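First, one chain by itself: the form predicted alone, in structure tokens.
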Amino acid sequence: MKNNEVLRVENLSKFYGNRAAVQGLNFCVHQGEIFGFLGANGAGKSTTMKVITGLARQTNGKVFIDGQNLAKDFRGCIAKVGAMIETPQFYPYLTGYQNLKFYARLYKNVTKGKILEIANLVGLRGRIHDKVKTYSLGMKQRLGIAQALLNDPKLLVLDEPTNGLDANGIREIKMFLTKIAKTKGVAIMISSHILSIMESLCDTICIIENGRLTEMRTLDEIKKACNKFGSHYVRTDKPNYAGMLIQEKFGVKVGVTKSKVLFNSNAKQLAEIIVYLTKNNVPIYGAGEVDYSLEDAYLDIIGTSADVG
């Protein structure tokens, strides 16, 4: 294991049947790391947090926690591991409290005072001796990550834990889940796709397309590698066309992506480019100055038809 790893995932396969949900995924997270795992619907996100978290087999390759082999020593490790995966379950003729309280029975020394405390974090204090039937769907999110707290885990993964949540719930979520990374030293893993949620929180971006792993970079270089070409763009769905029309026409170098064109121009150049690439029949679905989000990065690394999920 190197330097502060805490999850290492080697060469990892999963199949079903003859359907390869995950093939070949390798990615490590580190400790107070925040760690984006991103991917359209079916792209095998679920399928590898619940390999990670044991609950799932892999077919092939390895999963160390914090040093360990699961497959090895299951117990060991996810007794490291806090997580929620998909709509989290719980008792619903028992309180918030209640809940907590049978599951921290599977692990030592968590006290009533504990409890509390990691129901104050995710903002449950007022609710917590109410019945979970009662409980909204973003209060019920905020329930499941106290329970994957209950333990002190090395390693937080969390399927899509802002849903449900409204804005102050969202902020909420991100302020502490900063804070346990970087002053308790915990590794997360989370998954989201409110693609503005995850530019503002995490640290590393790892992308999968169709179960394999596209892009693995710092946001900071997703972004650069993106914006290298030029101060505009136009999106289209014939990106490799409309290159060679621009070229040809204007005589600009451009660079293309899966779903954009990139060059130089001013704003008049622009609009003379895009009146130009609509008059042979190239369909243009945004344009403008370069200023690249997440989402646009995302968008050009998967391609426009993707669902992000």
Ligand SMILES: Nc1ncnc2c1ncn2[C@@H]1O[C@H](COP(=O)(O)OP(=O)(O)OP(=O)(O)O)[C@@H](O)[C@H]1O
Given for the second form:
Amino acid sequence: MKNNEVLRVENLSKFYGNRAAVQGLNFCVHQGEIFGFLGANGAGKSTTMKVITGLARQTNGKVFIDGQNLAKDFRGCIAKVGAMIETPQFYPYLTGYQNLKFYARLYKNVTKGKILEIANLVGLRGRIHDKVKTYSLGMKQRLGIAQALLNDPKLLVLDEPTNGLDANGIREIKMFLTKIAKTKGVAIMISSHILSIMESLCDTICIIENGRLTEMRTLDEIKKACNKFGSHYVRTDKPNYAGMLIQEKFGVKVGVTKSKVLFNSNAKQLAEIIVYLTKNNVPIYGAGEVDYSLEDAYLDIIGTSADVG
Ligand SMILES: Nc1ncnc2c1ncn2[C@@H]1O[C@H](COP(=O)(O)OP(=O)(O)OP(=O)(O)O)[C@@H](O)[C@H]1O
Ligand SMILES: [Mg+2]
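Okay, that's the form predicted alone, but what's the structure of the form predicted in complex with the ligand?
And the full complex, kicking off with our chain again.
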């Protein structure tokens, strides 16, 4: 184990009946790292997070937290983990503060001052003594994040924590997560479908498709890898055919993704390429200079099928 490794997942699989929700996952999250977990609906993100946080049991494989095997030292491991998976559940007739106090009993030494400090951190100070049934969706989400922080975790696992948060809430949580990762060294594993949030927050991006890991690199590496084929692109549903035509006619090297053809070009030649492809019945849905966002890279990697896994 590298000494700054907080989470290690080895060959992890989880079956529901004979259907695999996740299969053969291997990855690590280090101290101070913000690890973004991406994947389509049903890809297996929440399942993986549930296994890591002890809410579900794996079918195969191992999870190590701070060097300890979760299956062998469950309590010791879980004491180091803070988590919010899917929608957090609270007692509606208790106040936010009473709910946090209830969860705080699971841990040692969580004082009243500490609970209020965390409520403050997540922007709930003004409403923490109101009943949870009077909270909005975003307020419940903030309370969920507060609950995940009660035990000063070494590993924070947040499944779509920005769900329901307003623009301010998103900005606050991004600032706050970056701060605890970079100043306190907390390792953070986070999932979100909002790729712009992931792009501005994460150091590492891990993509799972149908329960299998298909990409794991730093954000910069992912963007560079998608950029390597050239300065310009055309987007089409016939990328292979279009790539062949461009290569033949214009003599340029092309890169083909699931939805794009990329090549080194200039604006004038791009216009000629578009005309040529159109003449050859290749539908073009977009074209231009390459300026990759995480969203572009993600869609190139997983394709644009709308079917859930
Ligand atoms: N309790 C369960 N029983 C049976 N199948 C399940 C159960 N929980 C999840 N699954 C299945 O496991 C697969 C992965 O689901 P999971 O909830 O992990 O996906 P996800 O990546 O979190 O998706 P989303 O983006 O929609 O939250 C899906 O095919 C899902 O139907
Ligand atoms: Mg999920």
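What you are looking at is a predicted structure, and each value in this text was computed from that prediction instead of being measured. Whichever C-alpha set is largest while still superposing within 1.5 Å between the two forms counts as the rigid core. Numbering follows the first chain given and starts at 1.
*Asks:* 2 Å or more on the CA of N41 between the two forms, with the rigid core superposed, yes or no?
*Replies:* Shift of 2 Å or more: no.
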